[in-house]
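In structure tokens, one chain follows: the form predicted on its own.
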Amino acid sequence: MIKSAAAGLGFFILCGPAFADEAALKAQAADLVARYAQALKTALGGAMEKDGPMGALDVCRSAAPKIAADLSTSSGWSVARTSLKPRNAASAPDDYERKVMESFNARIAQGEKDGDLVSAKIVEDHGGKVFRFIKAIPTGEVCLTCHGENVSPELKQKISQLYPNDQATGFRVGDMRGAFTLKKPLGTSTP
């Protein structure tokens, strides 16, 4: 009995608290990208109301950015977005980004909601731990302004010009537009 017991809170020690973690990284970084989501559709709507598609598209190519380092730098995580079809070369998939989206797309094919795509693991990085988690962008009717088949040619014209490598249009209602994505060091792997 004792011996069992000693076994099941060995079991707790090794595991127990590697499972609360885990849920305790979901749940924050599932709230920084609540927060980034909701920071973002302010200022694309107003943007959107004052100067136009014009006005939205300077909030994504600058106030994006800047709320995404300012939840950085406050949380201690790494929080971005990113999309199989980048607007912004910089923003292009790294190998684990883009198998988690190709699985979305996947998923997406099969009948389930974009917006509901989630992938949250521990994965090795380059010696070390890290959360990583990706939740699909999903492509609504205000999206195809911008990113959608029917851009019109003065918002194309602006779109090349700041992005000469974009591949960021063409996109259809129900298509996952991008994910923000999320990665926080858990410190260094042991052999």
Contents of the next structure:
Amino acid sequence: MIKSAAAGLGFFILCGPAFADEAALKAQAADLVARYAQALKTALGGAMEKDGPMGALDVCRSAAPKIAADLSTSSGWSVARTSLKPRNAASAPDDYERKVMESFNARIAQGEKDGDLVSAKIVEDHGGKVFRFIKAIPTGEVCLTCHGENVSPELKQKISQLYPNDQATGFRVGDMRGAFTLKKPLGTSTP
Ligand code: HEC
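Can you swap the form predicted on its own for the form predicted in complex with ligand HEC?
Below is the entire complex, every chain and molecule, led by the chain shown above.
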């Protein structure tokens, strides 16, 4: 009993600060994601109401990358979205993002809710350490207009003009549409 408590304390002393840093990074990332999601929701909702889906398409095209760029500049993080079936080829995942999203899909198949799926880890990247935070984006009803199984022919035509390699249709409510993906470099590790 005493022995295991002492071992536990040793573990805490060795690993405590790293955990604390990781918890702080995770909280920062979660806050950035909340701000990003809120800004997207406001931009998309406003445009759908004012201009309908055809106008909202242009807003998604220009506003979404700008919101991500502004958040990245002001926070020092890299803030973006990705998907296993991207619309914009620039949002295609790297190997790490692909693996995390595949594991999310496996968990959804086991009955977990996609709104709760988060991965937060410090990983090695080109000799440096990087904190990576990935949070699943669920498909909601409003998303189906542009990402669902029955996108109107008019909208479909415009989407394929703008995104000739679009893969982001055929989604249903409850599917993971993609993920928020955040990165923060933590400096180089000593070899
Ligand atoms: C009015 C049409 C429209 C609606 C509605 C819409 N999107 Fe999109 N979505 C787009 C367009 C256009 C892009 C490509 C933006 C770009 O060029 O970066 C996109 C891109 C994305 C991406 C980035 C990855 C990729 O595929 O390029 C995600 C994730 C995404 N949408 C999720 C959603 C979710 C979740 C909803 C519902 C809450 C939604 N979208 C509703 C048009 C729409």
